[in-house]
Amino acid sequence: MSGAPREWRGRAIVRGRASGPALPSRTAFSFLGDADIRSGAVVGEMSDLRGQSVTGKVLIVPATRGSAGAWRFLYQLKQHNTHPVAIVTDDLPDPSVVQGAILSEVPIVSGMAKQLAAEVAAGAMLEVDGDEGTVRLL
């Protein structure tokens, strides 16, 4: 990772900031199927992330896909204590997932998932600003 930057600038979604180990992923994410809320374990099929959880990470995905009540299984994620610390995409995330994590206070930045999960390894410390649209390697 020598000569890769340390901080990543994107666009601010949510505000809010957190820290917490990158879990990078190469595939579009579902909060409505993709995630048990008691355990944070992501278990739909279509997520390279399978068997993995997003508890207490930074969740690094190209995308959200969803539907209108995405919003409701990212806010039950948190009150489970099971959610993502902050959300990480490439495209603007769907309008639901912003829903609910404002509801939730997870931080999202957009425009730089697919550099970040090219250039930080599994488990890296990051910190998410979503006041600044910053990624920052700790």
The other form holds:
Amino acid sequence: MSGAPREWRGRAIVRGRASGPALPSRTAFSFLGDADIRSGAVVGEMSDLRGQSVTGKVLIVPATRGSAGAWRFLYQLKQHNTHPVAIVTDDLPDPSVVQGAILSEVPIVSGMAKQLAAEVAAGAMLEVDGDEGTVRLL
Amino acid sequence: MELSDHDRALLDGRDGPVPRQAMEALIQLGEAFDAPDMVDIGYAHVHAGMAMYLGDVELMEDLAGKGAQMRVPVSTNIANADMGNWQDTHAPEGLARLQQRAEQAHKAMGSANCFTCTPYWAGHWPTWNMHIASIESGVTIFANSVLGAKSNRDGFFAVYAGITGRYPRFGLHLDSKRKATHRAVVEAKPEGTTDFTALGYAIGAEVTNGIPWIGGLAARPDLDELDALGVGMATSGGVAMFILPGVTPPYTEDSEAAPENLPSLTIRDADVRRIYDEFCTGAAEDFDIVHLGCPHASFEEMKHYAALLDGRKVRDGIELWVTTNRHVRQMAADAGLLGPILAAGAKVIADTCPISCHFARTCSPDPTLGVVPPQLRTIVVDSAKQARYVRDMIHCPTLLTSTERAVESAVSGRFVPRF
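Given the form predicted alone above, produce the structure of the same protein in the form predicted together with its partner chain.
Below: every chain and molecule of the assembly, starting with the one above.
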């Protein structure tokens, strides 16, 4: 992939750094209902990730779907050790998702999900830097 | 983000590790949403610490153990078991004991322990122009739309607002965001709180995250109906505020109408009826539980239930649950209202409700608690909010009807539909 950008710059939302394989999606994600707490498997019928696991992944989604309870489910994924290690979005995520991510120490960068989903393959190793607002291909 | 001397002092650890942690988190949240500064919080309705969620009670114990104290008046949200009488709901004792640990943690932090989704009926009544934080979406919409306080739909960070007395100025803390986005014309003629939950549910489904300007209601809804209207909207959509002229401060009845160019929707009786149809999925003679009190019943609603049940008897094999908060239960006891309710064979349950108790299948509690959600056939409910979450969290059919007909259903053993 010579010539492809190896670093993308977006907006830092939740601090911290984490790396893992890319899990790109083109559908909005709801933490209340789309992921099974116990397994990390995506079970939501509206998600194109249905059947895959968010555990240990860099979850790349255009947006989060609204629910005031999202923070609790993201925190439950963390408690069950089934959480994504980082989240990348296009739109600003819901305040509840941001609260859950701060509580769970899951970095979030926004403003680049579509570009990233187009330019990296599923499973490519990424490092997300929630302090700088960058994603790097490892 | 501009910080006050107070904010900076907390950030520097003047008041210990928890206020510092809370301030750091609030700053991060504020920066994510471009908040220019923080506002003073006058009241917070906060997370209980929930025994059905792994490690969740421990979150509150961690704060209390580090010496956290609430800086502003704080009430606690609904919990996963009746901490004084879990036997009535057949909850495992281990779950109730774990839930009681959250009660102790909050007590140590100075929270007013009401464990309810309707803290206003327990006396927590924030007023016009007060910035507040609330974890419960029903409290948020009641505060914004009826009381004139200012609140976002919040999550765990309402606890941080309680501990610091501060919150980043974004969302509905900005006057510029407290403007109608839709005009909702109500042609329907709602009667009773269940109709108001269904009316709200129909509006919320259309408006999603917007702020509806509501016109067309024939009379000013009473407080229970306003509560029901709000929770309906907050359940089907992400609505955090409605504007009902004559009710919502500072709009008077003769306020100028909503701006002409707003998207408009009309809610007719058929639209309200459609919500009942959506949540009548169970068989009419095959229900195990009839539930009243979503959101948690007010004192006035307890009076209504007592009158409906006076001299009646709940049919064998059916449980009639009345859920309210512990303070309203005490008020009802003092007023002699529990007698007729209990004599009819109904249960009066505090701190929790069907969707918040060990019935939920979407939770993954500590396996050692021995929580096994029971196999339920159908729950009869008198609230569109309860119906929605019975479906989504308990995965059980529902039968939605009015309060009066729900009581008739419990007595006769045969479901009495609203329509």
